[in-house]
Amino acid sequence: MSGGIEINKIAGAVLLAGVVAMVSGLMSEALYTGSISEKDDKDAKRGYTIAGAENAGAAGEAGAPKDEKPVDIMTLLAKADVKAGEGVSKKCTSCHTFDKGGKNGVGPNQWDLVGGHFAHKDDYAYSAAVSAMKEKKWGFQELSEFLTNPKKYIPGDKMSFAGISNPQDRANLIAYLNTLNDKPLPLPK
């Protein structure tokens, strides 16, 4: 009789494991995506957001305004601030690293990206937006306006930055990570 309570003990020490794991599972899943319903989990966005990123509002410094006209960086270039733009990259390492020869992050290294190709580090997946446009090039305009509003300069970028509204933050970003190439580009006097 003894071996039937012992079989009893195991089989109930089973079950309360599977139960424990069903119930765990439900829970991450609920964290993870918002939603334990297969039926909500289809729309679910997965994951978790990084501060800064989309739905950060629609002013302010993390937030760009929906509808901003493309600004001539240029002029603000003459009169960026390395220093501050370093500072202004802090937003960034969450995702990004910065350093010569550095590994990706979430997003791909900064070395040798303001002149570089759009996907310009052959280790990385960029999304299929990014990948469509390898052969054009990171200009100072062309980083002004993505960083303004990343999704809707490249529609399907997988960066989920909503942007930078200061034009001035830009332009002094900008200048910084033309410091972090091999050959910087000539800023505007």
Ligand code: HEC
Second form
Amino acid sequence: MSGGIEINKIAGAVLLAGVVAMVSGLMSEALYTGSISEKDDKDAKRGYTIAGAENAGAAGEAGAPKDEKPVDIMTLLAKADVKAGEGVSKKCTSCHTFDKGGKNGVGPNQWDLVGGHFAHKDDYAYSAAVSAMKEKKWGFQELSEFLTNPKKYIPGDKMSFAGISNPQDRANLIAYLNTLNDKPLPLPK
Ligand code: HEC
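Output block for the form predicted in complex with the named molecule, input the form predicted on its own:
Starting with the chain above, the whole complex follows.
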């Protein structure tokens, strides 16, 4: 009976089509889920990168001097090298200008800083933390402690700078900063 065979063929074809549809349905679902998990993966990676950056920041802070005792900067200032200090000051110039009458940048211009009061520039918008300390003056010791770890010395300070761990580098820098002044303070002998 050829008719029966024909029907079987048709039935078979329909069945096959069904199977194909099912399989391709599964496959596209698989692809879909595949792409979702890939996205999750990307998100996960992004999360990881951010965590990594935070870790790097933490490591950077850990790399900064921690609970180093304030050193007596005076002895180091007595043998300070102003020229070397000018070299160290390159760490500051992305945010500070040093010339007399220079523009404030991210941070305030530094002319007349040494011996001046905290928040020494009237035309700069300091953080509340620094503004609140206006009655203090930037002597050598204050600068040394601040530059060792700015955020530790003035919690709430908005200067994003880890600090200078080497005490002689700090002394050299401070000796240089002291030259950027109408009336430089006498350095210890
Ligand atoms: C990433 C930018 C940045 C860098 C780099 C930077 N500073 Fe600052 N600095 C600031 C900002 C911003 C302030 C203002 C802080 C506030 O108001 O909390 C500031 C404030 C200061 C103050 C206080 C000024 C005042 O009038 O009381 C001193 C001192 C200072 N910086 C010194 C330095 C020195 C020295 C270096 C280099 C070793 C340096 N900074 C590097 C951004 C920076």
